[in-house]
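One chain comes next, on its own, written out as structure tokens in the form predicted alone.
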Amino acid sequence: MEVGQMQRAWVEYTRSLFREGFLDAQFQQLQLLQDESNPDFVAEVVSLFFEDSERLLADLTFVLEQQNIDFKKVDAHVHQFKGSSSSIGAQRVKNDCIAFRNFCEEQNIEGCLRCLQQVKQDYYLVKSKLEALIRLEQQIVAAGGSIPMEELSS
């Protein structure tokens, strides 16, 4: 695929997961940020919440599991999780944590392990989106292109 298809399907794929609420305004702030002098900065930063997911999800798993639920535990990961999502625009986690956090409040053990199931569904399905759009963003630049930013104001 030559510069300017990949170029012309990053747009779109990135326009598709903005359309279809995997992220929201806060990943394009993040992606304006990035410049020649810091190419990576998005793949650096998508990575550490990467790691910081898995962590969290596990740590729920965890408590969760426990004969005796502590709520203020699970309450402070949803609450961490929900952070680190909002601060890269993973829209469906962070609004999947929103829902947790009140079956926390409600100490609802069903209602949380539901959100749990569907924290990590969606979390899964934003990392798998994320890598392919940091795949492709590294072919375009490989390839001698640049990521066109600018397209996607337009």
The other form holds:
Amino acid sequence: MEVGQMQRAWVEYTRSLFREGFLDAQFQQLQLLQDESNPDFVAEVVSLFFEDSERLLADLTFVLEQQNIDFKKVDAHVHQFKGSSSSIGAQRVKNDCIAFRNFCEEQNIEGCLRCLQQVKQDYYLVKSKLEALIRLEQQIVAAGGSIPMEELSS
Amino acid sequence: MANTSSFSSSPSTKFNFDEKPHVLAVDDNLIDRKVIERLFINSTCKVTTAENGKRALEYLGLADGQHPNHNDLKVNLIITDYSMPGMTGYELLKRIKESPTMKEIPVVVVSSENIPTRINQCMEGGAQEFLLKPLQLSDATKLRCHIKKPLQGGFAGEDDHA
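What about the form predicted in complex with the partner chain, after the form predicted alone?
So here's everything in the complex, that chain up top.
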């Protein structure tokens, strides 16, 4: 694929991610923060998000497996997860966390377990989409092109 | 005494250390620290991050048992998250405002939750501003207005473009 085609593919893919609610405007804010002096900013933040999220999901799974569930701990983890997903623009994950916190407050075990499944599902989905997006960006740059951010505002 | 693994500073490259405003960003969330750092580096500030209130106080020389001898420490703005383990952003704000050496530093509190009583509490506690997360590029521009020019050295005509 030549650069022009890859750039068009990038624009289409990014638009679809916004349209389908995987990502929201906050992700665009991160893209705006990337420039020639920090060309890997988005990839770095995304990578941190993956590490952080996987740790949080492991912690959540552990806490919810206990005989006596410590809802304060669950809430603290979900709060963190809501924060990072919100900061990165991972909209579905963020919304799942909001619902999750409500069940925590009610100390509803069933609800919490369902939320954990949902948030895991949505996290892995957005993870694979972000990985694909970043791979595409890296291919464009490797081929000597630039990421056409300005195309997104149309 | 400063443990460099507890907080990290961006390198000052082109500019003289004294010219760039210095922002201290306190947040327990790694992603948020990274984003705040970038927001301010883009606005040509030096950024130091701390992961909680205790580390922030240590950095400022205000921790229990410390003597505030950081005469050469210049911090022009402190941004702190509200919800942090151990010490909230509000508690950190109070400690800073109680300090004779640090109380003049503008403090901005950020939070992901829009709770009026919390906002009032922080504003009454001496916060310059209370912003909602997630922070955006436009917030960095707003925040630059709060940056206090360093008192020492007399930097007449210092760059302060928005």
